[in-house]
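Starting off, we have a lone chain in the form predicted on its own, written out as structure tokens.
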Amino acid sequence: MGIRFILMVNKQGQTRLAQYYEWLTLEERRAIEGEIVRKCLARNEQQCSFVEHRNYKIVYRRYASLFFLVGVDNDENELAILEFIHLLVETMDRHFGNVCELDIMFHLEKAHFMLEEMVMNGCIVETSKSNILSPIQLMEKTS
């Protein structure tokens, strides 16, 4: 399948956005999020951005005060996922203008909509920023 989940977490470990592409109970989600966030936030900047946890490979990157964590299958290409994270941040930057934690909190539905345009059923389906943002811009025009 590829991508299993995407998390956006602040420096204090609070989840700001969570999108899952496989079924997990709420308790399992909380446990996995807590373990992964603690593991990734404890790492320093000199360590690589890949961590293995349970049956997942976690690829993460920090942008300002937000950590973007992506859980993938063990056979997934880590560098491609890092590029995906960068594309996601660039797309949000284009829409919000230098995206920050507050943009995600106050416009959570737009952040989810961008993810839904980019990833379907755990597979990356769209990489064009203009194609990702055009439905959002259309919705803003009509409202």
The other form holds:
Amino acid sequence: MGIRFILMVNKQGQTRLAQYYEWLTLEERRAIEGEIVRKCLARNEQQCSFVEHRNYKIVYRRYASLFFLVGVDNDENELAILEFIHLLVETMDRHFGNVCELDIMFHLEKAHFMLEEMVMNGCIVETSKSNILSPIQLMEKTS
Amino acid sequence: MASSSSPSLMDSLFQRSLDDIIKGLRHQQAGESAFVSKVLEEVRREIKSTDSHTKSTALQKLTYLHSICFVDMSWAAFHAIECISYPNFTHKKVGYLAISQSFQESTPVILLISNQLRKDLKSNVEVEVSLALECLSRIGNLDLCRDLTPEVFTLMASSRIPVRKKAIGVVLRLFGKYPDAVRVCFKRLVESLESSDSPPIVSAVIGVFCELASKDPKAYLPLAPEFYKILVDSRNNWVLIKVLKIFTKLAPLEPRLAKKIVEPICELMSKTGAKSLMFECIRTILTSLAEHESAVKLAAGRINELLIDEDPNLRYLGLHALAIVAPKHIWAVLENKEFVIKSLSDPDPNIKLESLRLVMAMVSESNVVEICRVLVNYATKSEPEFCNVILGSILSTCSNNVYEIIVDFDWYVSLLGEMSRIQHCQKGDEIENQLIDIGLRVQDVRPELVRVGRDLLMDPALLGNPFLHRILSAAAWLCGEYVEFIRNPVELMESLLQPRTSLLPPSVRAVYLESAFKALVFCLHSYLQSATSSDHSALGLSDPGVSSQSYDEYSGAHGENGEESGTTLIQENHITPDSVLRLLNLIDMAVGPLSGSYDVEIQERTRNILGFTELIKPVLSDSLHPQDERHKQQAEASKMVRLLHDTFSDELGPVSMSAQGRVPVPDGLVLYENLADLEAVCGSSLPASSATISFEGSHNVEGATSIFISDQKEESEPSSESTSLLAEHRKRHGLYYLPSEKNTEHHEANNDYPPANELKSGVTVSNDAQDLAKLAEQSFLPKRKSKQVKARPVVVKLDEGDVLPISSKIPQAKDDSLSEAVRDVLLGNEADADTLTQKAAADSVSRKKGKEKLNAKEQEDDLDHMDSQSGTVQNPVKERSKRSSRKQNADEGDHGGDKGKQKRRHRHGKHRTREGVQNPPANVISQTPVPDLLL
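Could the form predicted in complex with the partner chain be shown next, to go alongside the form predicted on its own?
What follows is the entire complex, opening with the chain shown before.
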């Protein structure tokens, strides 16, 4: 599976984007998000970005007021996931121009499409920013 | 206007957009849920609209609420399907997003999208195809995957790179849900591995293989040359990481492959600037190439770099890597010992935890004392949570495999005592278990155990900490059970009966009382013993050194002796008449009030003690006074005391968990299979058992006296009363009790089970002792196995460590058929893919139906296999020839074997068995040859 879920949470702990790659009920999602937010948001800058949780790992990174949290299998490469998060942020930055929490709130659909370009079945399939964005630009043209 | 349930024109005209909702949500501070339910109400109305724009906007809003506010949207499944069928792309994509967010395999309407998906997969608009592929990769179930495999297969050869890439990504879902898709798509997937001209394709396809190989690496061994080529040629770190992950799985299966890849991986590790890739190299070397000493050395060097980095992420990963290498190359950890220990005080709890694991991995017989000292120091300084994690890992490491690494048990026991006193210690249960466990197993350590226990019991402050109650219970039990090692039993009695014991829970208090009883009996016993022996000596020759003085002399020197009794007098187990009196008074004072306790355990034990003191007091106090009558009375008293003392000094041995199973069922005993009528029995037995609890105190003493005077055959009243009830009960429902060994082996009709840790009569004691010894001998079978290094005391081991054989895991049918399919395709014995494309659907159905048959055949086949190995010839001729041909093939070498298998497989057609998976791995490896060009 590789990546199990991707969350974007603001520093108040509100979910701004949630993408799961395995089916979970709403109650399970709510529980997971609650636990993870509690665990990760309490950590500070001097602490590492990897947290063991249940039977998987969470790799997270904070950009301004937004936390990017990725749940991965235990043998996944933590540093690669950090790079993935950074790539995601850069991609959104290129598209929205100086991306912020509001951009993601108001363009949730687009953020989902970007993720879909990058990840399929929990595998990272695309890592080139222009390749990720070209279908979205195409979509904007089509609609 | 909003009252009507069907959407009106006004609704469409004044529909709130998603942006409105988001803005609304942002302005809600407290009443968010009210706002959400209001929006939901609107959505429910709007979504029924026939206008595509209104409907899709409603769905869009719902999807947003679903993903952010956990709103259920399963009810809108059909509306989402309607949306994807709209020609307008904007509406379509809203529908697809809703579906991929909210559908699951069992969504009832899921099959309705099959046709729409097919239509979109064939669309000329690239983004539509992409949407359909992504949707399939999220929600595809068996039926969808089977129906759409041909379309995906076509798209895998698409000239449009993004489409091709996504089609490859979907393949993973197809294989997972519908393994027969392998027969269609696998060839094209392998071909994509070689499309080095378009990096996105390679990136996608390697991701798929990485996932596939992680589930069943054996099947992909034949592709090693392709992976190797990517490993050497690729410049993309993402791809390289995935390839390394694949090799991590493959290398352990094929030593020649490991030899081949070790060099390029080492090179990659030293050259790359990307930490992620470097770490992946390290991990690959440590997990799968650990036999290559030089590579491990190189990796260890890189780990050292990570450890000293400022970035906590790299430090964490460095420690993590050390944890991987620890089992095989502990030297790499020992090299960084100081750093590891220093990390115990890192600001990051995760790093602390990781370094603790490493510290525990370093523990050995020689350094356990030193390391535990360091850890306990850290534990006292740490915050409660980590403190208990440290204590927990010390406890589990030291007790591992029956205290394997502990040589000096005196040290360990005092460490346990020390750990109990750590402020945040919450490991009471575990420490309790270990204290008692060590007491039972290691005879030599009992004096120290008792000393540690005594210190814990003496400290009144500890009684206030509920986490320590379990430990105190163990300490009390140990001090009572091994009271002969106590230097000052009087002092022990005092601490067992101190006022603050009222803070203990009843169960622990009961243990305290029982121990006090044991200690009392011990005191009286040693008093009487010394008295008699001194009398004898006084008769012969007066010995001033021994305490043969009369009571009068003592009463004069009361104050002095009273204080000294703690140290000098008891030194030789000599107890003065004075201290005996004090003990009896103490009991009256401290235990007396408990006789009215509501807890049955406490009440019963209290009554035991009080009954005994009532009984012994008159006899004893007489013996303390007039000289002439002394002998007769004393004999009486010592008889009673000896009786109890013998009971308590009977050694308790550990009992194997399987001991009861070893008791043979005697002939003629009918054991009911059906215990349904047990309920009626239990119902009627309940009043009887409650009667045993409410006996009267006076009755107790009377009965006990009479029994003791008449003969020593029976137990004291409380237990004899309960045993008589038990006997009566058993007479009525005798069949439900297991026979006690005594019944069969010994003559006595005395059919009571001696309750553990309770009073026993003098006669049964000896019998019991024999029984116990016998049982212990049976259960101690491997007991002398423990290697006795240095002066390590004997640690009694039972055979309970033998783990029950775990029933072998049943392989999952899906993975099974997937790897089988992959193996078939890789060995190239499948017919043309195109013909199969049409056949696939029908095939799968028949396979499903024939699954049971296949399984049956499998078993037969396995049996055959075993038979042929053991050499018995019972098989049909056909089967035998098959086996022999396989042996030949194996001799001929890889390629010959390949051909032979192909033929065989064709002959058996679809009903070919899954022998490859079932047989031992050696067979599989020979089945999946790695071409020589690589090796």
